[in-house]
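Only one chain is included here, represented as structure tokens and corresponding to the form predicted on its own.
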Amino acid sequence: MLNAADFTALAAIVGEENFYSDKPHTLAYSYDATRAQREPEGVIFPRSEADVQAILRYCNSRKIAVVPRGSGSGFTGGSLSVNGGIVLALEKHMNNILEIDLENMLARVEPAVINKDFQNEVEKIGLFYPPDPASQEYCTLGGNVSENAGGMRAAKYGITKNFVLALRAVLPNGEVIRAGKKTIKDVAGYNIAGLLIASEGTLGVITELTLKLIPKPRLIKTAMGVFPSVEAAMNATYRTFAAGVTPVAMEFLDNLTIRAVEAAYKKGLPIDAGALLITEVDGNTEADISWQMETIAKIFRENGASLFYEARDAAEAAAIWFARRNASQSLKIYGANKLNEDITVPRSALPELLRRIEAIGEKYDHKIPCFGHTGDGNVHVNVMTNKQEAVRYHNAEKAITEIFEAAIALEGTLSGEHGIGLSKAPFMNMAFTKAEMELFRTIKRAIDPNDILNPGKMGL
């Protein structure tokens, strides 16, 4: 528990108004997308480096809970408080594009950079930053690396990790570290930039962030085939990339989350098909761009898809991604609460892990609508449920047991691009041996002694 001596030396470092304690600011920071509560007892708004330099000392010092947050919008609580201690919230200053450099095709930043923002400032020389998350209108870059934020272009591109040069970071102890080069190729040292990425906040706080870039793809074309089956639109999909093909985007709806978009929205959508894929590829000339459309009409075809739809222009092409893009909020017709979970299998496992899935929901009698990134093999799998209802939501939560243990047989993971953060961390044990548990704690105890960084996560 804070006292009132740590109140005033924390707002000492920062000045009264970066620093609160009253119940408005506690309750705003309680929050995430998991809409569970934890409140802190403490918000602060560090102005620069120097900064969380000094609040980490202090706390340190003192074995005060320290939890970074960017904007809150993890699905898995991992920018929530779980006991006390202050939110390390970034969003307020350290939000500056500090450089773009075209000659080497990279980016410096500051951790609060949204991400969108951060995407349509390169965009305008030319360059493109591809990863993508869902909510790329609002999530922050740096709180993209601590998850290691996944996206549609995904399958194409890659995740976060993939992008990241270097970064700059301050540890709990308050001394600032540089991991990684500026230069493509580096082998000197341990790779400590991929150590924080997908760290969540346990190991130090990112003050600033270098980030790869790439030429901006001239074309782009999008279309969206109908299927019979799930099972079918799956086939479709590894075989695609088996063909040689490898499409920015490959992504899915199954038949109940069809039907929920086309309730929720009246797209004209074909409410009776098993699954629709949505894929979009880009390049820099025509014959590329007709080839692959070309390839991946064939093998959709091949395999069941009673529709394959070209988009002419742009319109018709954001009206294609409509469905796929209000997926998830339209799935409130189920029911009042979902589970959402984002499980990922090797490509081939596809099949195989949505049959699983459809199993899992007969036997609890819940609807588990599922849609995603089926291009990288990643599914977002919904339980609908009621919390109002004990019952059903205890057999909901006994159905994502059994989902993740599916996932983790077909040698899949617990998550391709949430995190683990508090929901996940009781399942950790279920996808990790014992020695692997104990290495990540090993880790954590040597960068982190106190346990002052973002604890209760992980499952550490």
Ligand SMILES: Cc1cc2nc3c(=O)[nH]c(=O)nc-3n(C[C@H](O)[C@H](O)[C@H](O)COP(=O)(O)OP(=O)(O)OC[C@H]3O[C@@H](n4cnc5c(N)ncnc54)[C@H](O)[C@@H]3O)c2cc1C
Given for the second form:
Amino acid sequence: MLNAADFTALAAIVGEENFYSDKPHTLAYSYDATRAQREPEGVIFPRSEADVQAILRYCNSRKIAVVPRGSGSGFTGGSLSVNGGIVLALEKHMNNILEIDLENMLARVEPAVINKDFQNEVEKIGLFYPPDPASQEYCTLGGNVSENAGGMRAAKYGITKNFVLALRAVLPNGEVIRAGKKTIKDVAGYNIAGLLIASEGTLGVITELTLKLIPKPRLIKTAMGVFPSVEAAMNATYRTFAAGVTPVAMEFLDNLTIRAVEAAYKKGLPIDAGALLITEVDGNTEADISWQMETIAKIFRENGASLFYEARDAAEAAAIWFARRNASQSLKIYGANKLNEDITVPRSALPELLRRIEAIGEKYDHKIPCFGHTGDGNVHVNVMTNKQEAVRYHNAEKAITEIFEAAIALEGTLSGEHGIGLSKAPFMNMAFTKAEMELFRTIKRAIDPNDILNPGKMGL
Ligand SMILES: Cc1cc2nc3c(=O)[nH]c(=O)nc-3n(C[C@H](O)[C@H](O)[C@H](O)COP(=O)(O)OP(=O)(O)OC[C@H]3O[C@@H](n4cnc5c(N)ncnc54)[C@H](O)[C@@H]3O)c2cc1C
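Could you give the coordinates for the form predicted together with this ligand, as opposed to the form predicted on its own above?
Let us now look at the entire complex, which starts with that chain.
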């Protein structure tokens, strides 16, 4: 619990106008995109890296928990405070693009720059920052790095970690570290930037990022394939990559999801299809784009697609993407609550994973619509349920546990992009051995011996 002296000391660091403990603030910062609610004792808005240093130094000396926060769009409770303490909200002041360096194809940014704003800025000078989480309009780059976020374009370009050249961070004791360089290559010392990526605010507060940029491809093309079954679509996915084409995106919707989107929006989707695949390719020449599209069309047809439709213009491309972009919110026709996870497996294991999920759904008599980024093996699994019905809800939780087991048995992971936070913490022991968990805890203890930084997360 913070005492009166703590409130005074913290307000003195940032000014009264940047530290709040009133109900409207503690409530507003008690949520993220999960439906969990955890109320902090205060919310502090640092103006600079120096403020972050002073705040952490003070909180470390008093053993006050500090929860870093970007936009609070996380899906696992990572930015929620477990046992009081303060939320360190970076959004208000630390949101500037510091430099876009065309000659070296990189940019330096503060952590709370919004992903999409950054993409727009670099594209003005012909550069490209590919990581594009669906929350790109409001999530921050610091949050992206802390979760190692991915997006639709991950199949070709990779995820956030592939674009982090360097970072600055404040450790729990208030010391600033720089990790990585502006260089493409840097093999000196431990890969500390790599350690902080996906660390979910448990090891340091990221105060600056140096991000790699690439040239923006000149051409892009979108297409859709209609498949008789999920299995056929999953086979078509990995066979496309194995044939030497790397689409920018390869996204899927299963039959339950297609029906839900159609029920919600009446777009004329093929409701009897087993699955839809939406794919996008990019490049700089028409010849390259045509070759990619022709190869994909051939593979889709060989794997049973009854229809392959290539968008003729941007409006048709947007119409194709509509179903995928509105998949998540359409699912409520199947239940008031959904337990949604983002398990990921090697692409060739997708057909087996989807078979196992279907069997789990039948076992518990729960609808489990699935959609997601099949191009990178990432399936958004949604166990539809109703919190009011205790037995069904309990069964839904058992189904989720079995789905995690299936993903791990197929050499996959608990999370492809949303991280562990609070909601997946109970499953960490399923995914990691005792020795591996102890290594995580040893790292955490070495950097944060007082456990002040985002305590209670990641099962540590
Ligand atoms: C509709 C919707 C769609 C989504 N789609 C995707 C998607 O396609 N791909 C994907 O990967 N995710 C997706 N997400 C999840 C979420 O947007 C991402 O995890 C995003 O990276 C979180 O960014 P944020 O700024 O909101 O971070 P927050 O939610 O505020 O924080 C996330 C974690 O990062 C830590 N953190 C934040 N900033 C810092 C910092 N500067 N230093 C240290 N730690 C920090 C926090 O403590 C917390 O543990 C989606 C979420 C929603 C609501």
